[in-house]
Structures are given as C-alpha cells and as structure tokens.
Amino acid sequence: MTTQIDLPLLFLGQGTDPASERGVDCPGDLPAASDPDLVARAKAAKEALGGKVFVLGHHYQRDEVIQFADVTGDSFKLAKDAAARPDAPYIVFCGVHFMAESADILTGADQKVILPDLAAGCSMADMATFNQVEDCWDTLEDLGIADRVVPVTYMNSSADIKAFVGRRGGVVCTSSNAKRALDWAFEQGEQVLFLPDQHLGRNTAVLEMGYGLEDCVVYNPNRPNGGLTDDQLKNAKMILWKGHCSVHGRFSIDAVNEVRERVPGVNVLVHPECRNEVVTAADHVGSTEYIIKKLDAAEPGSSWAIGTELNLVQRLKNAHPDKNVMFLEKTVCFCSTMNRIDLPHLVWTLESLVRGEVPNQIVVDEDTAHYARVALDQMLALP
C-alpha cells in the first residue's frame, strides 16, 4: 500500500515557507534593486567600516558585487584568505552556505562570517545530507567492507559532511588537488566513497588516475542499496554519490561538437565538474583558478568555447578583448543560488553592521567544526 504525504504547494507571489526559504526575508528593510543609489550606498558603509570588514567574493558573482570584494577566488582560496586576516572582525562572503561554513571552520572564535542572504545554497552540497550519507556507511558496514572504504568529500559540501569524513580519516579536496587526494585516500585503503560530486570523482579516477568506467558506480541515496547490488559494491575502485553540478552538469557534448563547427580551431576549456563526455571531448580541463591562468597565458586572437559558470565567462571575456572568449552553451547558465547574494543584500549586511547588528552570521556548532577541520587538514597535509 502506498501513503499518499500531502505536500504544499506554494505558487510564485503566494506565500512562503520559512523552513524552506531560509533568508529570503530579511530582518529588516531590503534596498529595492532599482535603487540608483545602491553602489553609493555600499562604498558609504565600506568605508565607515574600515578594516572592521572584510568582503570575500567567489568568482561566479556577479560583476555588481565583485567590485566590493576585497580578495576574489574560488571556495577553499577565500577561506583561507580569511583566516589569514584575524584582525578583522567581520568576514561578508559573498558566495553561498558550505563556503561560509568553511571560513568560519577556519577563521578564529572572534571573528563572525556573514552570508548577505541565507538562501544562497548549492544545490549539490544539499544533495548529500549527514542522515543519508550515514545510511551509506551502515550499507557499507553490514557488508563488511567499511573498514577499507576511505571516504573524500570535495569541498562543495556542508561542514556535516566535511566533519563525517574527518571522523573516519578521510579527506577533503578541490577540483584543483582531486588527483593527489585519491592518491592519497587509495595508499590508506582499497576503495574510495567520494562525495558528493560524481562527476569529478569519475573523471579524476579516469582520466587522470588509469582507471575504468567500470571500475566507477554510482550510490543514489534515495535507492535501497544505493541501487547497486552487493557485488558492484565490494568490487568498486570508486563509489561515487549521486550528485552533481547543476551548472556544469548543463554542459552536453551536443555543445561541443556544434562549437567546433562553428569556430574553427577554437579551444574548448571546461571544469572538471562536467559530465564525461564532456570532459574527454575537452581540449582542456581543470579547476576555477586553472580556467582563468589559461585565459592569461593564451595567444592573442585565439578562440576559447569554456564550460563554466556565465558570470566568469562573462568577466574573462570582458578582461580579454584580445581574445575570442565565448560561453559553450547556447542557453544562459548562471548559478542561480549564488545570484542571490546580490547589490541590495551587500547594501543591507553593510549597513546593518554599519549599526552594529551582526546579520546572517554563519556558526558551525564546535565538534562538527573540529571534525571538518580534521578532514581539511589533511588536505593540506597532502604531499
């Protein structure tokens, strides 16, 4: 018999959840987007809080806020440009949860990280909670092979996920040191769990490690045994959660082959986060940092197709008028939750600190804090 569970349907304009849309309303009043005096507004509270405030902005914010930032990078870049900045006693991140999470893992007891609108999550971090991931590793226990299973989570996961790894000597990586973390994970054990992107897991292991498709299964979560059968389960080289991008996971090889016909000798760049097919069609592959030093180091008036996030794309192509630079979809692919942290949310977390109210501010409870940090360390640890 199946339970019908009734669910609400909330339509757009209609009504809100709290317990869903965390941050959409702000405890006090938001500057309208069409405020023409938004940018004014925000260098007013900048400068009144001095060195009291320090603004971290990913790359794939939009140009409006970037221009507020004081250091830019990708997720594991600014939070350890926050830590090395203790003197300052608040940390705006302009980027979403888990990257706030992790500045705050990282900074000191005084400091207090702030994200301008909790709503800006990832959707692939929300696609391995603690609860399932732990359902996991019963599944792995009962068939006897947990013991030689080390698990990796990348770095765009929650501190839950971040501190369940570093309890059973795991380790977290970037895009940018995935190879060296399974390096590593593989000298301490026979089999990896990597959360909670598939996709990089899988291409790491392939393309940069020898091994095989079929030396790679997926785990989906909402599956009774993953939907793997035991044997797939022990003989895996690499158990690869079932999650993903939902910006790089766009990128199709439709994409690449359409590109190539139409530009000739151009250079399909793309982040090792896209599918791979993808990814093995790709001239060139590598992280955030990697996409960008390449752009630096081309020739001038060569052509460059780069499968990530529209915002970057955008600011590379803006930055290389000497370039060829073009997005490798068709279709607009912004991260949507990462937009959320835009001008009029800036303007409200300066101004409300400009008054001495603390907003928004991201706490990692203390034991998951010492347990990612465990997971984390070892990441810096790696040779």
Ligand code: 13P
The other form holds:
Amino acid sequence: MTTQIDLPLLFLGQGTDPASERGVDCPGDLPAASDPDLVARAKAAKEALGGKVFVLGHHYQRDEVIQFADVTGDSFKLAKDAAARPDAPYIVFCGVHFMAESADILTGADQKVILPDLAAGCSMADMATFNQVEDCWDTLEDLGIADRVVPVTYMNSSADIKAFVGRRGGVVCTSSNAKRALDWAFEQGEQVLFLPDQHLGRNTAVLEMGYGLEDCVVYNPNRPNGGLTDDQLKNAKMILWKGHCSVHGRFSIDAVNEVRERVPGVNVLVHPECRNEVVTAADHVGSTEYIIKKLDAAEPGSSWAIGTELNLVQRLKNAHPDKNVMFLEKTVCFCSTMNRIDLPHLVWTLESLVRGEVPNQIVVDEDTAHYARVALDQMLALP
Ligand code: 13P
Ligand code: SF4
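The form predicted in complex with the ligand is what I need now, so please give it after the form predicted alone.
Full complex below, order starting with the chain above.
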C-alpha cells in the first residue's frame, strides 16, 4: 500500500499543522522588522536571561540572528553542543524543526527547547513521512529482505523517522559522519535503506566507499513497490529514499563548468546534498563545518566557488576579504525555512522568556524520544 503525501496548503500565521515540518503559525505579536531597537532589545533580553538561556545557531542562519548565538555549527556539532549544556533551562534553537527535535531528545527533561518560528521546517524532512516509511518497510518484509536491511536516516528527518530507525537497529547520520555511519551499517547488515536524502546517500556510497551507481536504487514512496522491481530491491546495496534538499538540489553541472571557464584555477567546494554529477565535478565536498575549515585554511588570493546555502557563503565572503569567494549558482536562493528565523522572532522569543512565558516549545513524546535517542546515541558512539 502506498500513502500519498498529504501536505495542506497553509498560509503563514493562519492555521496549524503540527504533524508537518513546515507551515505552522506563530502565536503572539511579533515586533516590526523595521523596529530600529531590535538589536538593543535582543541584547537586553539575552543579558537579563544570563546563563538561563543557551542560543544555538546553524550556519545557514541570517547574520542578524547568528550575532546572538552562543555557539554556531552544523547539525552534528549543534546536537552535541545542546547535549553538553545540561545547566541551561532554555535552549533557543536558531535552525529548523528537526534540529530542535533532536536537541529536545538529547537534553534533560527539565530543559525546554524553543524554535523561534514554528514555520521553520525542512522540505527534505517532509519528503519522508512515518506512514510512507512504514509502507516501505512492509514492502521489504513481504520480499523477505527486511532482516538484512539496516535503516540509516540523515539528521534532516523528523523525530518519528529517527525513532523508526532506532526501533529497527539503525543509526542517524549527518553530512559530517555519513561514511562512518554507512561503514557501521554495512557491518550490521547487507543492504541499507537511506532516508530521506538520496543525494547524501548516493554521494557517500559512490564517492567515499567505492560502490557503483548501479549499486544504488531510488525508492519512490508514491509508487507501488517504490517504483522498483523485486529484484532491484533485493540486489541493491543502497536503497535510497526519493528525497532531496530544495536548495542544494538546484546546483547544476552547468554552473560548475561555467565558473571553471570564467575563473581560472577556481576551487569548487560543495555540500554532499548536491546532485552526484555536481559533487563528482567539484574539487572538494563536505559538510558546512568542513566548508568553513577549508576556507580558513585556504591560501590568500585563491578562488572558491561554493555550493551551499547563501547566508553561509555570504558570511564566508565577508570573513575572507583576501580570498575570492563566490556563490556557485546564480539562480539558487536562501533556504526559505532557515530564513524564517529572523530578528523579530528572536526578540519575541527572548522577551517572552524574560516574562516567564515559554513560546514555541518543541516537545517530542517519550516513546518517540526514547527510540530516536537509540539511533542518535548510536551515531554519537560511531568510531
Ligand atoms: P549540515 O549542517 O549537517 O552540513 O547540513 C546542512 C543542512 O542542509 C542543514 O539543513
Ligand atoms: Fe532542509 Fe535543505 Fe533547508 Fe537544510 S538547506 S533546512 S536540508 S531545505
């Protein structure tokens, strides 16, 4: 049986779909974006809260938000940073919904994790719903191969997908440890079901582990049997979920070719959520932390075309005036959901906390949290 994706069309601020990674409303009155005192208000509220609040900022957040982050990082680092601050009663997560869920799972029961705008979801995470993944697993069971398939989910998935994976002996991975997670998974079983980003799964298997493109099949949750034959499902090493990032999926091989022609000696540096042909044509591939470190270590005067979210690329350009840093693709925009977190939402969140009100708390139910933690702990324990 195949479940159709059922995502209601919600106008921001008008309606709620708590089951979705995107499109939920914001209660309360936001300060106007034009308020000239927003920076001073955020500073004052953060000072008033002192050690009670710990602000995490993902690298794709806007500068206006990042300036108030106590730590910045990729999703792997932020998950560990959240777990390392058991003394802070409020964790304000400037990132997207699945990251805040992971922080809630990894922090203490008395700590409250807050997402400044509940509409900050992730379109990739929405591409794998719990029912769809259960249907897929039923298909693998009917084929008699489920006991040799190890599920691996990218951090960019909802808590119930992580719990699904934890219940079945799998692991969570991020873009900085995907190879280690897959090495571990292939020690536990013979095949991997990789959720929900087909590109990270394919790129890691093919570029880092020596598998061929023919070892990978793409499971489409909207087609019977995932759109695959029984033999394709049985013989694949990597069963890749048909999901992708709406930002990284747009970088093209034409952009790589064009920049190489235009800028002699340019280094092309991309995130592994990009398509295989783009990653194959690039000089360097890695997570956001990797991209930042690569730029830090680069020679003055060197040229870098970067394929990742625009807020980070702009920040890198500003931080390295001695290097020629450019955005790889002309037509790619910011991640619209990451960008939902802005200064008005942060001020509203911090000022609410000062008043003793806890807005937009992200709570993962106990059973889901337990099994998601199993898969997350397995990730944190990877060699
Ligand atoms: P990382 O932060 O793990 O590199 O992931 C990138 C991303 O798309 C987060 O949404
Ligand atoms: Fe999701 Fe891509 Fe945005 Fe990251 S950049 S939050 S994967 S849509």
